[in-house]
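First comes one chain, alone, set out as C-alpha coordinates in the form predicted on its own.
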Amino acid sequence: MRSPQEPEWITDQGGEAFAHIYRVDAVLHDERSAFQRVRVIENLDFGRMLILDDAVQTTERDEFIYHELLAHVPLCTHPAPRRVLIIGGGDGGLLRETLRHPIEHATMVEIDRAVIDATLRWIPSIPANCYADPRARLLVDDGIRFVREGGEHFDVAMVDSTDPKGPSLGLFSSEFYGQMAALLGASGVLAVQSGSPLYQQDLIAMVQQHMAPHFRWVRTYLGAVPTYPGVFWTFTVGSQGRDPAGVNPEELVERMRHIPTRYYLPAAHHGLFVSPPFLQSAMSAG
(Lines of atoms letter the chains of each structure in order from A and count residues from 1; the text may use other names and numbers.)
(Lines give C-alpha, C1' and ligand atoms only; values in the text may rest on other atoms or scores of the structure.)
Protein backbone atom coordinates (compact mmCIF):
# COMPACT_ATOMS: atom_id res chain seq x y z
CA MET A 1 0.00 0.00 0.00
CA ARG A 2 1.31 3.45 -0.94
CA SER A 3 2.19 5.80 1.90
CA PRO A 4 0.57 9.26 1.92
CA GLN A 5 3.90 10.77 0.85
CA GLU A 6 4.57 8.29 -1.95
CA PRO A 7 3.43 9.58 -5.37
CA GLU A 8 1.20 7.58 -7.68
CA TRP A 9 2.60 6.62 -11.06
CA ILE A 10 0.68 5.66 -14.20
CA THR A 11 2.17 2.97 -16.43
CA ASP A 12 1.48 3.07 -20.17
CA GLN A 13 2.69 -0.27 -21.49
CA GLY A 14 4.13 -0.51 -24.97
CA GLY A 15 5.59 -3.93 -25.73
CA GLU A 16 5.60 -6.99 -23.52
CA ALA A 17 8.60 -5.78 -21.51
CA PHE A 18 8.63 -1.99 -21.49
CA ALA A 19 6.44 0.98 -20.65
CA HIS A 20 6.40 4.73 -20.11
CA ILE A 21 5.55 5.84 -16.60
CA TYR A 22 4.20 9.21 -15.48
CA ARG A 23 3.98 10.67 -12.00
CA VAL A 24 0.49 11.71 -11.01
CA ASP A 25 0.80 15.13 -9.43
CA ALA A 26 -2.98 15.60 -9.30
CA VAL A 27 -6.06 13.64 -10.36
CA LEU A 28 -8.48 16.09 -11.96
CA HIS A 29 -11.04 13.65 -13.34
CA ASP A 30 -11.69 9.92 -13.05
CA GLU A 31 -14.81 8.15 -14.31
CA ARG A 32 -15.89 4.90 -15.87
CA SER A 33 -17.88 5.58 -19.01
CA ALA A 34 -19.91 3.00 -20.89
CA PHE A 35 -16.80 2.21 -22.95
CA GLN A 36 -13.67 2.86 -20.89
CA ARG A 37 -12.05 4.51 -17.90
CA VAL A 38 -11.56 8.22 -18.59
CA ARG A 39 -8.96 10.11 -16.53
CA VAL A 40 -7.35 13.53 -16.63
CA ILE A 41 -4.24 13.93 -14.51
CA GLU A 42 -1.66 16.65 -13.96
CA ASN A 43 2.01 15.91 -14.55
CA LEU A 44 4.87 18.33 -13.93
CA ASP A 45 6.52 17.74 -17.30
CA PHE A 46 3.57 17.22 -19.65
CA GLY A 47 0.84 19.24 -18.00
CA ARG A 48 -2.68 17.87 -18.13
CA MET A 49 -2.94 14.41 -19.65
CA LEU A 50 -5.94 12.51 -21.02
CA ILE A 51 -5.75 8.79 -20.25
CA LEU A 52 -8.20 6.19 -21.55
CA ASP A 53 -8.02 2.94 -19.62
CA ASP A 54 -4.24 2.78 -19.07
CA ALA A 55 -3.09 4.43 -22.30
CA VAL A 56 -2.03 8.07 -22.61
CA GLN A 57 -4.03 9.64 -25.41
CA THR A 58 -2.80 13.21 -25.42
CA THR A 59 -1.17 15.86 -23.26
CA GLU A 60 -0.98 19.63 -23.14
CA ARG A 61 2.75 19.48 -23.86
CA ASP A 62 2.87 17.46 -27.07
CA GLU A 63 -0.69 17.09 -28.44
CA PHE A 64 0.06 19.41 -31.37
CA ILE A 65 2.51 16.94 -32.92
CA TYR A 66 0.01 14.13 -33.32
CA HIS A 67 -2.89 16.33 -34.35
CA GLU A 68 -0.95 18.35 -36.92
CA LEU A 69 0.47 15.24 -38.56
CA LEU A 70 -2.86 13.44 -38.73
CA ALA A 71 -4.67 16.52 -40.08
CA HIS A 72 -2.39 18.44 -42.42
CA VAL A 73 -0.89 15.56 -44.40
CA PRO A 74 -4.21 14.23 -45.75
CA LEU A 75 -5.78 17.69 -46.09
CA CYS A 76 -2.81 18.83 -48.19
CA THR A 77 -2.88 15.61 -50.20
CA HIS A 78 -6.39 16.34 -51.47
CA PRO A 79 -6.26 19.19 -54.03
CA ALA A 80 -9.34 21.00 -52.70
CA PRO A 81 -11.00 19.45 -49.62
CA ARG A 82 -14.43 20.80 -48.80
CA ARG A 83 -16.16 18.15 -46.68
CA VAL A 84 -14.18 16.36 -43.96
CA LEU A 85 -15.06 13.40 -41.72
CA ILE A 86 -13.35 12.64 -38.41
CA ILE A 87 -13.98 9.31 -36.69
CA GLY A 88 -13.02 9.42 -33.01
CA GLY A 89 -10.91 12.37 -31.96
CA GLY A 90 -12.90 13.06 -28.79
CA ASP A 91 -10.29 15.44 -27.39
CA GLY A 92 -11.08 17.87 -30.22
CA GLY A 93 -7.50 18.49 -31.32
CA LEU A 94 -7.93 16.96 -34.76
CA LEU A 95 -11.09 18.95 -35.41
CA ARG A 96 -9.28 22.11 -34.30
CA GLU A 97 -6.49 21.56 -36.83
CA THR A 98 -8.92 20.61 -39.59
CA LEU A 99 -10.86 23.84 -39.19
CA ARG A 100 -7.70 25.87 -39.85
CA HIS A 101 -8.17 24.92 -43.51
CA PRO A 102 -10.72 26.67 -45.77
CA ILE A 103 -13.13 23.74 -45.74
CA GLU A 104 -16.91 24.04 -45.90
CA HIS A 105 -17.94 21.39 -43.41
CA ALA A 106 -16.43 18.97 -40.86
CA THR A 107 -18.31 16.13 -39.20
CA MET A 108 -16.80 14.50 -36.11
CA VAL A 109 -18.24 11.19 -34.90
CA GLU A 110 -17.09 10.21 -31.40
CA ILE A 111 -18.59 7.24 -29.59
CA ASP A 112 -17.84 8.33 -26.02
CA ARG A 113 -19.35 11.60 -24.82
CA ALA A 114 -17.34 11.31 -21.61
CA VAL A 115 -14.10 11.92 -23.51
CA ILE A 116 -15.46 15.08 -25.11
CA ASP A 117 -16.78 16.44 -21.81
CA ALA A 118 -13.65 15.62 -19.81
CA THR A 119 -11.38 17.34 -22.30
CA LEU A 120 -13.62 20.38 -22.64
CA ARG A 121 -13.67 20.85 -18.89
CA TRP A 122 -10.12 19.96 -17.92
CA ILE A 123 -7.95 20.51 -21.03
CA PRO A 124 -9.86 23.18 -22.97
CA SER A 125 -6.72 24.34 -24.78
CA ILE A 126 -6.89 21.22 -26.98
CA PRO A 127 -10.37 21.62 -28.49
CA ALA A 128 -10.15 25.42 -28.13
CA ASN A 129 -13.38 26.75 -29.65
CA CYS A 130 -13.69 24.18 -32.44
CA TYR A 131 -17.21 23.06 -31.51
CA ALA A 132 -18.48 26.62 -31.80
CA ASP A 133 -17.31 26.88 -35.41
CA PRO A 134 -20.42 26.91 -37.65
CA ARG A 135 -18.66 24.57 -40.07
CA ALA A 136 -18.40 21.84 -37.41
CA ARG A 137 -20.94 19.12 -36.65
CA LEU A 138 -20.44 16.86 -33.61
CA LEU A 139 -22.18 13.49 -33.48
CA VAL A 140 -21.97 11.25 -30.42
CA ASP A 141 -22.37 7.96 -32.23
CA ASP A 142 -20.67 4.78 -33.37
CA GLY A 143 -18.27 5.78 -36.14
CA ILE A 144 -18.23 2.30 -37.64
CA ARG A 145 -22.02 2.34 -37.99
CA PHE A 146 -21.97 5.89 -39.37
CA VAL A 147 -19.55 4.89 -42.13
CA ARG A 148 -21.34 1.60 -42.84
CA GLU A 149 -24.71 3.30 -43.28
CA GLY A 150 -23.17 5.93 -45.58
CA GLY A 151 -25.48 8.43 -47.22
CA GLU A 152 -23.01 11.32 -47.22
CA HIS A 153 -20.00 12.23 -49.32
CA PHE A 154 -16.67 13.46 -47.94
CA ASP A 155 -13.41 14.51 -49.56
CA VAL A 156 -11.07 13.65 -46.67
CA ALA A 157 -11.53 11.36 -43.68
CA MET A 158 -9.32 10.86 -40.64
CA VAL A 159 -9.53 8.19 -37.94
CA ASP A 160 -8.21 9.22 -34.54
CA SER A 161 -8.64 6.04 -32.53
CA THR A 162 -7.15 4.02 -29.73
CA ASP A 163 -5.26 0.81 -30.54
CA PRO A 164 -7.24 -1.99 -32.26
CA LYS A 165 -9.06 -3.53 -29.33
CA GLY A 166 -12.52 -3.22 -27.87
CA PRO A 167 -14.72 -0.67 -29.68
CA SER A 168 -11.79 0.40 -31.91
CA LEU A 169 -11.09 -3.03 -33.40
CA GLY A 170 -13.40 -2.61 -36.37
CA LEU A 171 -11.76 0.70 -37.34
CA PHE A 172 -8.74 -1.24 -38.64
CA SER A 173 -10.59 -3.77 -40.81
CA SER A 174 -10.48 -4.05 -44.59
CA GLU A 175 -14.29 -3.86 -44.61
CA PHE A 176 -14.21 -0.50 -42.81
CA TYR A 177 -11.58 0.90 -45.20
CA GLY A 178 -13.68 -0.23 -48.15
CA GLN A 179 -16.74 1.53 -46.74
CA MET A 180 -14.62 4.64 -46.19
CA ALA A 181 -13.43 4.52 -49.81
CA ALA A 182 -17.06 4.43 -50.94
CA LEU A 183 -17.86 7.58 -48.92
CA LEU A 184 -14.80 9.39 -50.27
CA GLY A 185 -15.16 8.81 -53.98
CA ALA A 186 -12.71 9.16 -56.86
CA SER A 187 -10.35 11.72 -55.31
CA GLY A 188 -10.79 10.87 -51.64
CA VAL A 189 -8.11 10.67 -48.96
CA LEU A 190 -8.14 8.65 -45.72
CA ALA A 191 -5.57 8.98 -42.91
CA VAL A 192 -5.32 6.87 -39.75
CA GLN A 193 -2.91 6.44 -36.87
CA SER A 194 -1.16 3.10 -37.36
CA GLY A 195 0.94 2.56 -34.26
CA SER A 196 4.56 2.27 -33.24
CA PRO A 197 7.25 1.32 -35.77
CA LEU A 198 9.17 -0.34 -32.92
CA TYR A 199 6.63 -2.65 -31.27
CA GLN A 200 3.57 -2.60 -33.55
CA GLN A 201 5.07 -3.48 -36.92
CA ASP A 202 2.41 -6.14 -37.47
CA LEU A 203 -0.26 -3.45 -37.03
CA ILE A 204 1.41 -1.16 -39.58
CA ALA A 205 1.64 -3.99 -42.11
CA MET A 206 -2.00 -4.96 -41.43
CA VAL A 207 -3.23 -1.41 -42.00
CA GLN A 208 -1.37 -1.25 -45.30
CA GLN A 209 -2.72 -4.63 -46.41
CA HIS A 210 -6.29 -3.75 -45.46
CA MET A 211 -6.16 -0.36 -47.20
CA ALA A 212 -4.41 -1.54 -50.36
CA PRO A 213 -7.46 -3.08 -52.10
CA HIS A 214 -9.43 0.16 -51.69
CA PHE A 215 -6.99 3.01 -52.43
CA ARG A 216 -4.68 3.70 -55.35
CA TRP A 217 -1.84 4.87 -53.10
CA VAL A 218 -1.17 3.72 -49.53
CA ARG A 219 1.71 5.45 -47.75
CA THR A 220 2.97 5.28 -44.17
CA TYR A 221 4.64 8.30 -42.61
CA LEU A 222 6.50 8.95 -39.37
CA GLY A 223 6.44 11.42 -36.52
CA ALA A 224 7.77 11.65 -32.97
CA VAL A 225 5.22 11.87 -30.16
CA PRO A 226 7.14 11.89 -26.85
CA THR A 227 4.33 10.57 -24.65
CA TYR A 228 3.59 7.51 -26.78
CA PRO A 229 5.58 4.39 -25.84
CA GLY A 230 8.62 4.19 -28.08
CA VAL A 231 8.21 7.89 -29.07
CA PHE A 232 8.24 7.23 -32.84
CA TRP A 233 4.73 6.88 -34.27
CA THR A 234 3.28 6.08 -37.66
CA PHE A 235 0.31 7.28 -39.65
CA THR A 236 -0.98 5.69 -42.85
CA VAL A 237 -2.76 7.55 -45.63
CA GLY A 238 -4.73 6.10 -48.49
CA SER A 239 -5.42 8.27 -51.53
CA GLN A 240 -7.33 7.87 -54.77
CA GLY A 241 -6.48 11.09 -56.61
CA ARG A 242 -2.75 11.58 -56.13
CA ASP A 243 0.27 10.24 -54.29
CA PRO A 244 0.51 11.77 -50.77
CA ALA A 245 4.30 11.64 -51.03
CA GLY A 246 4.34 13.45 -54.37
CA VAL A 247 2.41 16.67 -53.72
CA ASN A 248 4.07 19.67 -55.34
CA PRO A 249 6.27 21.49 -52.76
CA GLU A 250 5.17 24.92 -53.97
CA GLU A 251 1.53 23.95 -53.55
CA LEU A 252 2.21 22.80 -49.99
CA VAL A 253 3.81 26.13 -49.13
CA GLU A 254 0.89 28.05 -50.58
CA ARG A 255 -1.76 25.88 -48.91
CA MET A 256 -0.13 26.24 -45.48
CA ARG A 257 0.90 29.89 -45.83
CA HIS A 258 -1.71 31.22 -43.40
CA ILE A 259 -2.05 28.13 -41.19
CA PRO A 260 0.03 28.30 -38.00
CA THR A 261 1.80 25.07 -37.01
CA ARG A 262 4.31 24.00 -34.39
CA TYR A 263 5.46 20.71 -35.92
CA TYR A 264 4.26 20.17 -39.48
CA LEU A 265 6.25 22.00 -42.16
CA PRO A 266 5.60 21.98 -45.91
CA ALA A 267 9.34 21.64 -46.46
CA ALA A 268 9.37 18.45 -44.38
CA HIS A 269 6.22 16.90 -45.89
CA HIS A 270 7.99 14.58 -48.30
CA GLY A 271 10.56 13.56 -45.71
CA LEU A 272 7.81 12.24 -43.45
CA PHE A 273 7.31 9.41 -45.94
CA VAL A 274 10.96 8.29 -45.96
CA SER A 275 10.92 5.19 -43.76
CA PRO A 276 14.14 3.84 -42.24
CA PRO A 277 15.31 0.49 -43.63
CA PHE A 278 14.17 -1.52 -40.59
CA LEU A 279 10.60 -0.30 -41.06
CA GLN A 280 10.66 -0.85 -44.82
CA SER A 281 11.76 -4.43 -44.18
CA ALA A 282 9.04 -5.00 -41.60
CA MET A 283 6.33 -3.64 -43.91
CA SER A 284 7.61 -5.75 -46.81
CA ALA A 285 7.64 -8.86 -44.63
CA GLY A 286 4.09 -8.11 -43.54
Ligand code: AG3
Contents of the next structure:
Amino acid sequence: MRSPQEPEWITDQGGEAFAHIYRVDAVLHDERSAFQRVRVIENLDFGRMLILDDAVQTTERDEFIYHELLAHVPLCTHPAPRRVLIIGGGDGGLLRETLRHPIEHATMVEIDRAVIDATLRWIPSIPANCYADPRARLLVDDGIRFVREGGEHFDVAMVDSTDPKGPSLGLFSSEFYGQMAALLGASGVLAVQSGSPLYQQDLIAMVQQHMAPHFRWVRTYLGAVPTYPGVFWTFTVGSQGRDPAGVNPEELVERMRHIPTRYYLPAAHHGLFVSPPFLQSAMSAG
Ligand code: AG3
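Based on the form predicted on its own presented above, generate the structure block for the form predicted in complex with this ligand.
Everything in the complex follows now, all chains and molecules, and the chain you saw is the first one.
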Protein backbone atom coordinates (compact mmCIF):
# COMPACT_ATOMS: atom_id res chain seq x y z
CA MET A 1 0.00 0.00 0.00
CA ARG A 2 1.19 3.51 -0.71
CA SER A 3 1.23 5.87 2.16
CA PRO A 4 -0.66 9.15 1.52
CA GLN A 5 2.57 11.18 1.27
CA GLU A 6 4.13 8.96 -1.36
CA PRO A 7 3.26 10.20 -4.86
CA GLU A 8 1.88 7.82 -7.44
CA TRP A 9 3.82 7.42 -10.70
CA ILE A 10 2.54 6.16 -14.04
CA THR A 11 4.79 3.77 -15.94
CA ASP A 12 4.66 3.82 -19.74
CA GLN A 13 6.66 0.82 -20.80
CA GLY A 14 8.67 0.89 -24.02
CA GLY A 15 10.92 -2.13 -24.37
CA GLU A 16 11.14 -5.15 -22.12
CA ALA A 17 13.50 -3.35 -19.82
CA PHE A 18 12.77 0.37 -20.02
CA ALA A 19 9.94 2.76 -19.35
CA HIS A 20 9.15 6.43 -18.94
CA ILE A 21 7.61 7.31 -15.61
CA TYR A 22 5.51 10.35 -14.73
CA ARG A 23 4.57 11.65 -11.33
CA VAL A 24 0.85 11.96 -10.82
CA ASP A 25 0.39 15.37 -9.25
CA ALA A 26 -3.39 15.20 -9.52
CA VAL A 27 -5.89 12.74 -10.96
CA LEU A 28 -8.50 14.71 -12.85
CA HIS A 29 -10.29 11.82 -14.49
CA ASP A 30 -10.13 8.04 -14.16
CA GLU A 31 -12.68 5.76 -15.77
CA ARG A 32 -12.89 2.36 -17.38
CA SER A 33 -14.63 2.73 -20.71
CA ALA A 34 -15.85 -0.19 -22.77
CA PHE A 35 -12.42 -0.23 -24.45
CA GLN A 36 -9.76 0.94 -22.01
CA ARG A 37 -8.86 2.80 -18.85
CA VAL A 38 -9.07 6.52 -19.60
CA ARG A 39 -7.14 8.86 -17.33
CA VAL A 40 -6.30 12.53 -17.34
CA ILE A 41 -3.63 13.46 -14.84
CA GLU A 42 -1.70 16.58 -14.01
CA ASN A 43 2.10 16.45 -14.08
CA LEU A 44 4.34 19.31 -13.09
CA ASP A 45 6.54 19.08 -16.19
CA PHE A 46 4.10 18.16 -18.96
CA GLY A 47 0.85 19.66 -17.71
CA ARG A 48 -2.31 17.68 -18.29
CA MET A 49 -1.72 14.25 -19.76
CA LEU A 50 -4.13 11.81 -21.44
CA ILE A 51 -3.26 8.21 -20.54
CA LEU A 52 -5.02 5.20 -22.09
CA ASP A 53 -4.37 2.06 -20.09
CA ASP A 54 -0.78 2.85 -19.14
CA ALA A 55 0.31 4.50 -22.38
CA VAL A 56 0.72 8.26 -22.64
CA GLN A 57 -1.25 9.51 -25.63
CA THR A 58 -0.74 13.21 -25.48
CA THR A 59 0.13 16.03 -23.11
CA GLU A 60 -0.49 19.74 -22.99
CA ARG A 61 3.20 20.54 -23.43
CA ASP A 62 4.24 18.34 -26.33
CA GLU A 63 1.04 17.43 -28.23
CA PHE A 64 1.79 19.90 -31.02
CA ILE A 65 4.77 17.88 -32.26
CA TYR A 66 2.85 14.68 -32.94
CA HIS A 67 -0.29 16.36 -34.24
CA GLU A 68 1.50 18.74 -36.59
CA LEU A 69 3.64 15.96 -38.01
CA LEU A 70 0.72 13.61 -38.57
CA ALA A 71 -1.49 16.30 -40.15
CA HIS A 72 0.65 18.63 -42.25
CA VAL A 73 2.84 16.05 -43.98
CA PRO A 74 -0.01 14.15 -45.69
CA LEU A 75 -2.15 17.27 -46.20
CA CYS A 76 0.72 19.04 -47.99
CA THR A 77 1.52 15.92 -49.98
CA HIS A 78 -1.93 15.97 -51.59
CA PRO A 79 -2.15 18.74 -54.22
CA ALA A 80 -5.58 20.00 -53.13
CA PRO A 81 -7.21 18.08 -50.27
CA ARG A 82 -10.92 18.67 -49.87
CA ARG A 83 -12.22 15.64 -47.98
CA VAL A 84 -10.31 14.27 -45.03
CA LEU A 85 -10.79 11.16 -42.90
CA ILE A 86 -9.35 10.67 -39.41
CA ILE A 87 -9.49 7.25 -37.78
CA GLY A 88 -9.06 7.44 -34.00
CA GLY A 89 -7.71 10.76 -32.81
CA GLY A 90 -10.22 11.03 -29.94
CA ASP A 91 -8.33 13.82 -28.21
CA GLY A 92 -9.12 16.11 -31.18
CA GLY A 93 -5.58 17.41 -31.68
CA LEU A 94 -5.27 15.98 -35.17
CA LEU A 95 -8.67 17.29 -36.22
CA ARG A 96 -7.70 20.73 -34.92
CA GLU A 97 -4.54 20.78 -37.08
CA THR A 98 -6.41 19.38 -40.09
CA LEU A 99 -9.03 22.13 -39.95
CA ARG A 100 -6.30 24.76 -40.31
CA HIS A 101 -6.18 23.79 -44.01
CA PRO A 102 -8.81 25.08 -46.42
CA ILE A 103 -10.56 21.71 -46.70
CA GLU A 104 -14.27 21.10 -47.29
CA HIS A 105 -14.83 18.59 -44.55
CA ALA A 106 -13.14 16.27 -42.12
CA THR A 107 -14.76 13.13 -40.77
CA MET A 108 -13.33 11.72 -37.57
CA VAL A 109 -14.24 8.15 -36.60
CA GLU A 110 -13.30 7.45 -32.99
CA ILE A 111 -14.38 4.24 -31.29
CA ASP A 112 -14.32 5.48 -27.69
CA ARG A 113 -16.53 8.38 -26.72
CA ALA A 114 -14.93 8.42 -23.27
CA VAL A 115 -11.66 9.68 -24.82
CA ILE A 116 -13.42 12.50 -26.66
CA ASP A 117 -15.35 13.58 -23.57
CA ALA A 118 -12.47 13.34 -21.10
CA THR A 119 -10.19 15.44 -23.33
CA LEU A 120 -12.87 18.02 -24.04
CA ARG A 121 -13.56 18.42 -20.35
CA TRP A 122 -10.03 18.30 -18.94
CA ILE A 123 -7.64 19.34 -21.72
CA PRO A 124 -9.82 21.62 -23.85
CA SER A 125 -6.80 23.33 -25.39
CA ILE A 126 -6.16 20.17 -27.46
CA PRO A 127 -9.48 19.85 -29.32
CA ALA A 128 -9.86 23.65 -29.06
CA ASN A 129 -13.15 24.36 -30.81
CA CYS A 130 -12.72 21.79 -33.58
CA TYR A 131 -16.07 20.06 -33.09
CA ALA A 132 -17.92 23.34 -33.50
CA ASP A 133 -16.38 23.83 -36.95
CA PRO A 134 -19.14 23.25 -39.52
CA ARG A 135 -16.64 21.30 -41.65
CA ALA A 136 -16.11 18.70 -38.92
CA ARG A 137 -18.17 15.52 -38.66
CA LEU A 138 -17.66 13.31 -35.63
CA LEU A 139 -18.68 9.64 -35.66
CA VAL A 140 -18.34 7.47 -32.57
CA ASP A 141 -17.87 4.20 -34.36
CA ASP A 142 -15.47 1.44 -35.28
CA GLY A 143 -13.00 2.92 -37.78
CA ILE A 144 -12.08 -0.48 -39.19
CA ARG A 145 -15.71 -1.14 -40.02
CA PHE A 146 -16.18 2.38 -41.43
CA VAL A 147 -13.26 1.88 -43.81
CA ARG A 148 -14.30 -1.67 -44.74
CA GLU A 149 -17.83 -0.59 -45.59
CA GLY A 150 -16.49 2.20 -47.81
CA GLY A 151 -18.92 4.12 -49.94
CA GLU A 152 -17.34 7.51 -49.35
CA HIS A 153 -14.40 9.15 -51.04
CA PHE A 154 -11.58 10.97 -49.30
CA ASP A 155 -8.43 12.75 -50.47
CA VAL A 156 -6.37 12.36 -47.31
CA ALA A 157 -6.71 9.93 -44.40
CA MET A 158 -4.82 9.72 -41.13
CA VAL A 159 -4.77 7.01 -38.52
CA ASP A 160 -4.16 8.32 -35.02
CA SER A 161 -4.18 5.08 -33.09
CA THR A 162 -3.00 3.67 -29.80
CA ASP A 163 -0.24 1.05 -29.67
CA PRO A 164 -0.86 -2.01 -31.89
CA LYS A 165 -2.65 -4.10 -29.31
CA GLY A 166 -6.16 -5.46 -29.04
CA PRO A 167 -8.72 -3.46 -31.04
CA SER A 168 -6.13 -1.24 -32.75
CA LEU A 169 -4.13 -4.13 -34.21
CA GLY A 170 -6.38 -4.24 -37.27
CA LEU A 171 -5.41 -0.63 -38.05
CA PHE A 172 -1.94 -1.84 -39.05
CA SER A 173 -3.04 -4.67 -41.37
CA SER A 174 -2.53 -4.93 -45.09
CA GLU A 175 -6.23 -5.55 -45.53
CA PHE A 176 -7.05 -2.26 -43.79
CA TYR A 177 -4.52 -0.30 -45.88
CA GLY A 178 -6.00 -1.85 -49.03
CA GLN A 179 -9.50 -0.78 -48.01
CA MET A 180 -8.16 2.68 -47.21
CA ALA A 181 -6.53 2.93 -50.63
CA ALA A 182 -9.91 2.09 -52.17
CA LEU A 183 -11.51 5.06 -50.36
CA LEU A 184 -8.71 7.39 -51.40
CA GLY A 185 -8.50 7.24 -55.17
CA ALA A 186 -5.83 8.41 -57.59
CA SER A 187 -3.96 11.11 -55.65
CA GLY A 188 -4.90 9.83 -52.19
CA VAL A 189 -2.59 10.08 -49.21
CA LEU A 190 -2.64 8.08 -45.96
CA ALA A 191 -0.53 8.83 -42.89
CA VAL A 192 -0.30 6.71 -39.75
CA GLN A 193 1.68 6.70 -36.53
CA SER A 194 4.05 3.76 -36.93
CA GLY A 195 5.65 3.46 -33.53
CA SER A 196 9.07 3.70 -31.97
CA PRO A 197 12.18 3.22 -34.10
CA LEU A 198 13.94 1.95 -30.98
CA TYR A 199 11.70 -0.82 -29.70
CA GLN A 200 9.09 -1.27 -32.44
CA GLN A 201 11.28 -1.76 -35.49
CA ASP A 202 9.19 -4.79 -36.43
CA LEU A 203 6.13 -2.57 -36.49
CA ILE A 204 7.80 -0.06 -38.83
CA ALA A 205 8.85 -2.85 -41.18
CA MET A 206 5.34 -4.32 -41.03
CA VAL A 207 3.64 -1.00 -41.80
CA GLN A 208 6.01 -0.51 -44.76
CA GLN A 209 5.28 -4.00 -46.05
CA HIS A 210 1.55 -3.76 -45.52
CA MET A 211 1.27 -0.40 -47.28
CA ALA A 212 3.61 -1.18 -50.17
CA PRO A 213 1.12 -3.20 -52.27
CA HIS A 214 -1.50 -0.46 -52.04
CA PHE A 215 0.41 2.81 -52.47
CA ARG A 216 2.82 4.09 -55.07
CA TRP A 217 5.03 5.80 -52.49
CA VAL A 218 5.56 4.68 -48.90
CA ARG A 219 7.81 6.78 -46.70
CA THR A 220 8.56 6.72 -42.98
CA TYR A 221 9.54 9.91 -41.17
CA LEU A 222 10.82 10.67 -37.73
CA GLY A 223 9.78 13.06 -35.00
CA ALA A 224 10.70 13.61 -31.38
CA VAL A 225 7.82 13.17 -28.96
CA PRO A 226 9.31 13.66 -25.49
CA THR A 227 6.52 11.81 -23.68
CA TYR A 228 6.58 8.59 -25.71
CA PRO A 229 8.99 5.92 -24.56
CA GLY A 230 12.38 6.54 -26.13
CA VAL A 231 11.30 9.96 -27.49
CA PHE A 232 12.01 9.15 -31.16
CA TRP A 233 8.74 8.34 -32.94
CA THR A 234 7.82 7.42 -36.50
CA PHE A 235 5.02 8.14 -38.90
CA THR A 236 4.50 6.47 -42.26
CA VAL A 237 2.86 8.06 -45.26
CA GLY A 238 1.50 6.24 -48.29
CA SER A 239 0.70 8.24 -51.39
CA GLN A 240 -0.85 7.35 -54.73
CA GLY A 241 -0.03 10.51 -56.63
CA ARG A 242 2.83 12.69 -55.50
CA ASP A 243 5.96 11.60 -53.72
CA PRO A 244 5.72 13.08 -50.19
CA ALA A 245 9.43 13.88 -50.44
CA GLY A 246 9.04 15.52 -53.83
CA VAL A 247 6.57 18.30 -53.14
CA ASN A 248 7.68 21.66 -54.51
CA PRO A 249 9.26 23.73 -51.69
CA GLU A 250 7.62 26.97 -52.83
CA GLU A 251 4.25 25.29 -52.85
CA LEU A 252 4.82 24.12 -49.26
CA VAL A 253 5.62 27.66 -48.15
CA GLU A 254 2.51 28.96 -49.91
CA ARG A 255 0.22 26.26 -48.48
CA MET A 256 1.47 26.82 -44.92
CA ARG A 257 1.66 30.62 -45.16
CA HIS A 258 -1.34 31.27 -42.90
CA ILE A 259 -1.03 28.14 -40.78
CA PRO A 260 0.76 28.71 -37.49
CA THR A 261 2.94 25.81 -36.36
CA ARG A 262 5.40 25.16 -33.56
CA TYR A 263 7.18 22.11 -34.99
CA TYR A 264 6.41 21.45 -38.65
CA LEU A 265 8.10 23.81 -41.09
CA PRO A 266 7.94 23.81 -44.90
CA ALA A 267 11.72 24.21 -44.95
CA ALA A 268 12.10 21.05 -42.87
CA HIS A 269 9.58 18.96 -44.84
CA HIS A 270 12.07 17.32 -47.19
CA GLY A 271 14.52 16.75 -44.38
CA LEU A 272 11.92 14.61 -42.64
CA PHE A 273 12.46 12.03 -45.37
CA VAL A 274 16.22 11.96 -45.10
CA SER A 275 16.24 9.15 -42.60
CA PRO A 276 19.17 8.25 -40.40
CA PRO A 277 20.66 4.91 -41.40
CA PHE A 278 19.28 3.07 -38.35
CA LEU A 279 15.77 3.97 -39.44
CA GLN A 280 16.45 2.95 -43.03
CA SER A 281 17.46 -0.50 -41.81
CA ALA A 282 14.30 -0.70 -39.68
CA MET A 283 12.20 0.15 -42.74
CA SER A 284 13.72 -2.52 -44.90
CA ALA A 285 13.86 -5.22 -42.19
CA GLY A 286 11.28 -7.92 -41.71
N1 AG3 B 1 -1.37 7.91 -30.15
C2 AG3 B 1 -0.48 7.11 -29.36
C3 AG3 B 1 0.83 6.76 -29.91
C4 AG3 B 1 1.46 5.64 -29.14
C5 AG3 B 1 2.02 6.04 -27.82
N6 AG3 B 1 2.54 4.90 -27.16
C7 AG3 B 1 2.97 4.89 -25.88
N8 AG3 B 1 3.00 5.98 -25.19
N9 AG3 B 1 3.30 3.77 -25.35
C10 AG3 B 1 -1.42 9.25 -29.78
C11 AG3 B 1 -2.71 9.90 -29.85
C12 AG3 B 1 -2.53 11.37 -29.94
N13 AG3 B 1 -3.60 12.01 -30.57
